[in-house]
Every structure is written in structure tokens, then in C-alpha cells.
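Below you'll find only one chain, the form predicted on its own, shown as C-alpha cells.
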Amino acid sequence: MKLGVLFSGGKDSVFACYRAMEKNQVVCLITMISENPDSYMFHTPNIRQTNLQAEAIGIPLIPWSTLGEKEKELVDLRNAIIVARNRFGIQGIVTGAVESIYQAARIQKICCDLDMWCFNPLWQINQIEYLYTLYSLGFKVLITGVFAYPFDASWVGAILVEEKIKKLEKLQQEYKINPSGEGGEFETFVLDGPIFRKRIEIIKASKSYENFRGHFILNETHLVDK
């Protein structure tokens, strides 16, 4: 089956990318850009290096723009879809969606308007088991944003290994927090994985961190042969 992907170049969305490779043909990428940081459905941090990420993975990327308004913004992720399938003959979207009934409720929504399936492969997963199994895979995940406490400074920037796994861990026992950070706690992004046939290198970027929210802003980049 031909799928594309909701991209967002966050861990979810790569891992959803790569389990989805597996058994079908994900001819594109779809990348909603939005111009609200906060939006309800999107994410936004870093969201423009996701054209660097498709080419390390050798994937066609349709980036899409939206004002990222409330409930408006699904509108522009269907008129994405839909030039998707006009483009590449997708017959379903696989998404990252792994507790957010919000995100997934509106998105499966619109693949059944428009005839299509919609492919969740993270939903309800076990999320420390997935965190240790994007470790043993080989994707180097990097912590681009903190959003709530008890996230320090010393989150934003870092690269997901097996000690950083067992202080979330740690901080969903103690505080009840999502520890793939579903509900909000932190963004990733993915630099490197078994399906990128390049990796990608940071040479410039900018941390900032205030009040349990920070952000690490990749300035420049580029791909470097594996």
C-alpha cells in the first residue's frame, strides 16, 4: 500500500515512518507548517529542518502552510492530504499519534471523508518500552524543547540515551509526567536512524531556558555520509 506520512521530524513521527516502511510503500512526507507555535494539532519547533531529515532519508517532502488556527488548521491538512494523493497515489496516512485522542480522533476523520486509512502504529504503546527500543534502533533523538516542570535546563539540547531514559522513568513515578512527552513535556527531534541514509550534523544552534520552558533552535545544518 502507498502511505504518507504526517512528518514533524519528531521522534514519533520518524518511528511511525519507519515501522510503516516495513510492510509499505511510504512515498511522501507531509509536513504541516504552522505560523502558531502553540498550535492544537502541530509540531512547530524546528519544523522547517524536516526538508534536511527527507533527504537523509531519501523520501519526497510536501511541506504545507497553516495559520495553525483552532479546529481551521485541519482544513489545511486535508487540502494537504488530498494534494498527497493526487501527487503520489497515497492510499493512507500514517500518523505518530500515540495517546492524543484529539490529534487522533481529527485525523482519522479526515481519511475516512476522503476514503483513505489511517495507520497509528505507536497508539497505546508502552511508552519507556519505546523509548529503549528507539535507543537499540539506532535513532539519535535530540530534546529540542521543555515545556513543564520538573524539566531543567540541562534537558534542552540533550541526546536521548539509555540515562536520560531511566530519568524519565524516574519522573513519571514521581510526577505522573507522559515520558514519550505526549502530553506536552518535551519536543524531539531526530538526527539520525536506521532508515536515513545520511545523517544530520548540527553546526550552529541556540538554547534558551526560563521557568521550565526551553527551546534549542538548530541554526544550521547539513548531512553528512554515514
Second form
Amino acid sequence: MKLGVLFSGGKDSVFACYRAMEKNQVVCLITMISENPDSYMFHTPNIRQTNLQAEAIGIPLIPWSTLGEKEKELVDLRNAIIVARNRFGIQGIVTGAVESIYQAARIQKICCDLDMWCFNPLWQINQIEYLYTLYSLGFKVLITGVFAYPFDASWVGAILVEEKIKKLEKLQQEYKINPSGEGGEFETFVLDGPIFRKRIEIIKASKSYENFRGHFILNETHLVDK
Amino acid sequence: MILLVDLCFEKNSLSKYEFVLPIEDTLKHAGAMCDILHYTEICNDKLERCDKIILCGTALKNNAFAMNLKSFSWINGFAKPILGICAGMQVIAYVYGGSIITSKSIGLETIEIIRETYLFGVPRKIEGYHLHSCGVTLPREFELLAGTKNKAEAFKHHSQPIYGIIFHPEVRNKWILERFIKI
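Would you generate the structure of this protein in the form predicted in complex with its partner chain, following the form predicted on its own above?
In what comes next, the whole complex appears, and the chain from above leads the way.
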């Protein structure tokens, strides 16, 4: 089955892509580029870097602009999926939804309306086990943003290694945070992994942090042979 | 041991992560032993060795199981507890003489529990995650536990421990699966 992956460049969409590639043929990635930093559906930090990830993985990317207005962005998403279907013949969509019923139900409705398959291979996954799986499989996950208490500046620009996963496990117990960040606690960007033919190297980045909100912006990046 | 029957469009499909493994994870964390089998692989040996069966749901677009309903004839006369989830409920309804009807629902909806049972507790309203394009008519030997006659949310065989739920308890209502372990 030919599939397209909704691709934000974060760990969830990259891992969903990895799972889909194990079972089916992923023929395109679809990135929604939202002009609204508080988009309900699509996260925004470093979103334009997905073209480099697509090149690293070796799958064509469809970048699609949206104003990111609630519900209107769903019309944009629907249009992007139709373009992907026309251009690449996809029969279904893959998402990295973990817990969000809001996100999952809306994409299910679009796929149902278009008579297409919808796959959510991370749905209801045990989040801590999932983070360890990412780490053990060799995904290099960069934390590109934090947006909640008690994430301090040390998280911004950090790589998700075993020590960080243990800390997330502790924060989950103490503060009830969502350890995979699906509640908007933090955002990620994947630099390397088993489906990457080349890895992404950061040449220049800028970091900002204040009051439990921080960003790690990738200013200059390039691909490096593995 | 609880046997999870995978109703997805093919064995080891991408849908298994979404409709089978979350149920296995919930049961294992509640202390139950599980085995998973695709519905095309059901055999007497596996049916005899399990204590209970859960027929899992599947993707909205999958109707392969509905084209192979004869594969589920073993359900009629099976004496151990069975829980059918979504597509699994549709299969149970068909085997016992009910019909699979068009009834689309996607997302969270309020469910009214109308009859007290161990599995659902006392009558009250709960929220459940729906993901189905078909529902069922109530088979003659079954009683309605939740929803209405025209929109059955849950049913039970009048004398056997056979249950059906049209919503997905692995999302937001894991307690139903945990109670099923103890039936």
C-alpha cells in the first residue's frame, strides 16, 4: 500500500514514518507549514527544516502552507492530502498521534471523507517505553522547544538520551506531564535515525529561554554522509 | 491467558499497532497473560488453551473481516467469556443473527449505560472514543447494556458471558478491559 506521512520533523512523525516503512511503501511526506505559532494541529519550530529530513530519508516532501486558524487549517490539510494522492497515488495517511483525540479524530474524519486509510502506529503507546525504543533504535532526537513548568533551560537544545528519559519519567510521576510532550510540554526535531541515509549536522543554532519557555532554532544545517 | 483476535486487514499490519497492541499493553499492565492471533489463524487448539477472548477493532476503511464472516462461526457455542470491540461487536452480532448496519461515528461521544453489570457498573453517563462506520442491530438472545436500540453502544448475551462494545475502551476507558480480566 502506498502511504503518505504527515510529517512535522518531530520524533512522533519520524517514528510513525519508520513504522510505516517497515510494513508499507511510504512514497511522500506532507508538512503543514503553519503561520500560527499556537496552531491546534501542527507544531511550528524548525518546521522548514523538514525538507532536509526528507532529503536525508530519501522520500519526496510536499510542503503545504496554512494560516493555522482553528478548523480552517483542516481544510488546508485536506487539500494537501488530495494533492499527495493525485501526485503520488497514496491510498492512506500515517500520523504520529499518541494520545490526542482532538488531532486523531480530525484526521480520521478527513481520511474517511476521502475514502482513504488512516494509520496511527503510535496510538496509545506506552510513552516511556516508546522513548527508550527511540533511543535504542538510534534516533537522535533534539529538544527544540519547552513550553511548560518544570522544564528548565538545560532541556533546550538537549539530545534525548537515557538520562533525559529517566528525568522525564520522574517528571511524569511528580508533575503529571505527558512524557512524550504531546500535551505541548516540549517539541523535538530528529537529526538522525535508522531510516536516515544521511544525518543532519547543525552548523549554527540560537537558543532562548525565559519563564519555562524556550526555543532552539536551527539557523544553519547540512547533511553529512553516515 | 486472554487471546486477542486481530481483525485488521492482514496479519501483522500497520493497524495492529493501533487496534491490538494498546489492548495487549493495558491487559499486561493489569497482570494478565496475552496471546495475539489474526482472525484467519484461529484454530481449535488456541481456542481450547485460552481462558477468555477479546475480538479487537480495526481501521475505519477495513472491511476484509466483514467479507470473511464465516471465519467467526466458532463464536456460536464458545463457552468462555468473549468481549467484542467495535468490529468485534459487529462480528458477534452477525454470528448471533443480528445485522451490521451503516452507522458512522468518529471521536468522543457520551454513552448512557442503562443496565447494571459487573463490566460497566451502575447506570450512568460516560464518554467513549468512537471510530466506526458500522453499528449493529441487537440479536435476539442479547440485552442492551448501553445506548439505544437503534444505536447500541454495548450488549451482552442473556445467559453467556459474551459482550460487545462499539466504542474503543482502550482509549479513555481502560477500566473496562481491566474488569473483563476478572470476569
